[in-house]
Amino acid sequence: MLKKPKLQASCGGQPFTIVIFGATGNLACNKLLPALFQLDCVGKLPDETRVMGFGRREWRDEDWRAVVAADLHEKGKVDDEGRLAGFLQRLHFHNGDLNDEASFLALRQRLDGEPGCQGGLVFYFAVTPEVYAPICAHLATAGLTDETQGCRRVVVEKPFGHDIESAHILDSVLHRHFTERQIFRIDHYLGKGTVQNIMVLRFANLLLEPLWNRNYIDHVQISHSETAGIGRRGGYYDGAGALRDMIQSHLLQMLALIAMEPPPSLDPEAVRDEKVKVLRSIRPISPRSVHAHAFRAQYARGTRNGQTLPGYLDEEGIPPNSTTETYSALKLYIDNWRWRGVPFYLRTGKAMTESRSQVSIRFRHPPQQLFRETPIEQVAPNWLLIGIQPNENLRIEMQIKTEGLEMRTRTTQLDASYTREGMVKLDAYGALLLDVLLGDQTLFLRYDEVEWAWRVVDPILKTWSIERDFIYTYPAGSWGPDVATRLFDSDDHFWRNEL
């Protein structure tokens, strides 16, 4: 990545204690944990950080650390015990109810009496949006939010509401009592290293600069597909689907890196500054035209390998006659200068053939003059292809001639990868942690990005919610429905699935 400004990974010379509200769920045991720990094992988080479990289990300090230490062992994070010892001494839990203004009162209390837990605080709210408001309030009673005794920082997850009032309304719920620089929304997908080089690849190689816009580029596809079903996540995920799921965050998150102008510096106000700009350029979707930008499904039963798939009506928790969507496509256009009249394909999906994230950006084709008396029919267009999971990678697709007398072209493929076999990679959470404790809100969420994001989807959803008598269905396994080629601006585009 570009050099940053230096940061220092403290407040005011003051270590920082990480509270995690919600510390025996599922995403501080899955993420948060186990990416602090891989940020201790290579020695980035710095030595006198602390973290605070808050919690309604009745555990002592001990308690939370074996099963912590239980799960790391379990998810084949502890290659070092001497590590592990370390790291589980920087754990404390506090018992406390999320609702109970004595229990925070309580945490100031045991934050002000533990050794080494003085100085800046890092509350992440590792909870449902729904609990939002009493965790500020009682944060603020308790006197933890006063930034006289030290920073206060304050980490919330997507979603980012559900709808554009939603957000709107969960918002003056963080500023009544933090400000915007205190506020980091976290978007993990941000924190993959092939997401942050596309800022690289753009902006420090003057081969690709002239031929980034809509002179030279044909189409760009954003994709994303899991081939898990929900799970046992169907209470949440029938109230949201594909579109608020992975679209309005993740997905136009990376539209905007793609798309973007380069900034002026490195400045996290500058970066995000322009990547606002072009969600605002995205030209505005009427009701009307809802169906021709945009394109839902859901999974039905299907086959893997031979293994038997359920539908989404077959999963725990789905109403019978759901409409939630489990894949969603939108063709979008940005109306600047650099963009005007190339399409933007954004595609997500539950249940599919692979699980795989990319960009896929097509360049127009050459002109076919000079191969008109030669057995070429048409010349192949160069793609560029950017690998973001399960593998990191960058590759260019060009055509060369075949061996042999004959006029013929085969396409090839310029490598670009910048992962090395046995280089460390830091997990998504953890790079973002990282930055937390570092004050860099460069790859944070600003409010206006959300809002701008969510006024790109609400008419689609607003559409949608009222269309609630047929969705399209594809079988689990595939790669989704093909009448979603329809949204294609031409008969020759299609699909990338594979690098």
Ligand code: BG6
Second form
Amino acid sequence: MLKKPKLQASCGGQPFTIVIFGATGNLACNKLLPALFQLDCVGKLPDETRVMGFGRREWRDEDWRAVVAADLHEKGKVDDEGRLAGFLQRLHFHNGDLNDEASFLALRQRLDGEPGCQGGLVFYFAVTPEVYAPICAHLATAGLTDETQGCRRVVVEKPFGHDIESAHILDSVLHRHFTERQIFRIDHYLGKGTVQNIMVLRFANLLLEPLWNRNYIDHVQISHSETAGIGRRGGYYDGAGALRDMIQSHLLQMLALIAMEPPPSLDPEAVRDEKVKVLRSIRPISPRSVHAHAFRAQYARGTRNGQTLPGYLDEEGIPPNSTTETYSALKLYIDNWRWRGVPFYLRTGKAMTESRSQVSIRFRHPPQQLFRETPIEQVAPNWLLIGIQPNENLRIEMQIKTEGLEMRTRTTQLDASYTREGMVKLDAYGALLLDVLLGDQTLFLRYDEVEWAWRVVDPILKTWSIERDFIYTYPAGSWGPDVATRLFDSDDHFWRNEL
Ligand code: BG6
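Now that you have shown the form predicted alone, what about the form predicted in complex with the ligand?
Expanding to the full complex; the earlier chain stays at the top.
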């Protein structure tokens, strides 16, 4: 996972074509195509890789290329027109309907006939899970799942289902036509360098390990906030909500990396086994204790820098009585030897004050109040802060004596920045797409990880789906409602909003 072999993205020597279902959708436009373009620009995309967009528009290759070029320009991604021209030549567009078998038979013919499109195929499902079943069935009928013709891999997005039952169904749909080795369940947080750095921090340094347990750690916070609201994703978001959208996947994955035991090796199964053990050890939340462990809220109209921000109910496609949460906070306990009794607070929100993802670990107070007889009123605890984004760094907060004769303390910081100036930062999607081409599943979710993550959130979702008449609100542009602090175990717990 962490050591990438020299890229030989091929399948028995054959090149890959990435077929994107939903080629004109949000995910393809905002994430996949910019990530592929970036990979190409930094020379990481193998020369022979082709991309086949599949969509309902009646476009020829040139039409799609023009749209992608304009989009990449608009996003400020193009520094070099020559590179863009080269990238566009890799793109082809196939006009088809996901529910129509004939479109897939035509796709097969197209791939067989298009120069450079033979060999391995990656099917990227950038579409809603409801159409996974017809896509899989039509791919099979068209002979496109047949591995005697080259490798076949399928990439599916999160949330994988909308609860545990639907996740089971989706999984069995995929397994009807693909083996586990061929299925890549993506969680793009695992492609972020700083998220991978959690493992390096923990397992390449001896210093922290003796402290990394219930004896020294008071609590852990994993927080992700965004200034943006839901924008034009209302259709998807209103059926999902913050708990499914961020916590069930990204935040629980970060929790697993923070809390897992050292794996015996970096082998994909070894790493994923350890993550599953953590997820299995999370204390189940009973229906009666949902409110003690989970909190939800929705953004209402607010302001930022004097500008009025819309509330969630003002957004496009949102029903006026929606109680979908855009903010969600959880308190979880991991019932194992290392973590028993240590609260893990998870929080995510849209339309907040700042965009920031951070893990904050607070250590306990020293056992003896040695400075009681001095002017020091209370010694602040140590913190370890792991900035995921936008600041990618690691900070340890310690207490030192202030200058002068009096015995007083102040907090000082030991900082280690993750990024160097001039360093090219690969987009998380780009890094993961390379892994798909390489066939490396370490940073993709095994089904049992998905299943155990659903087990954690399912009781909360069930309770919330019944309680539809009230939801707390917070002004857009704020850090969320104060009442969310009711989850805290102690009066001196508070959200660390800043590094
Ligand atoms: C996605 C969610 O998975 O992650 C979005 O669906 C969210 O709602 C996004 O905005 C956050 O990702 P990042 O990489 O921008 O932090």
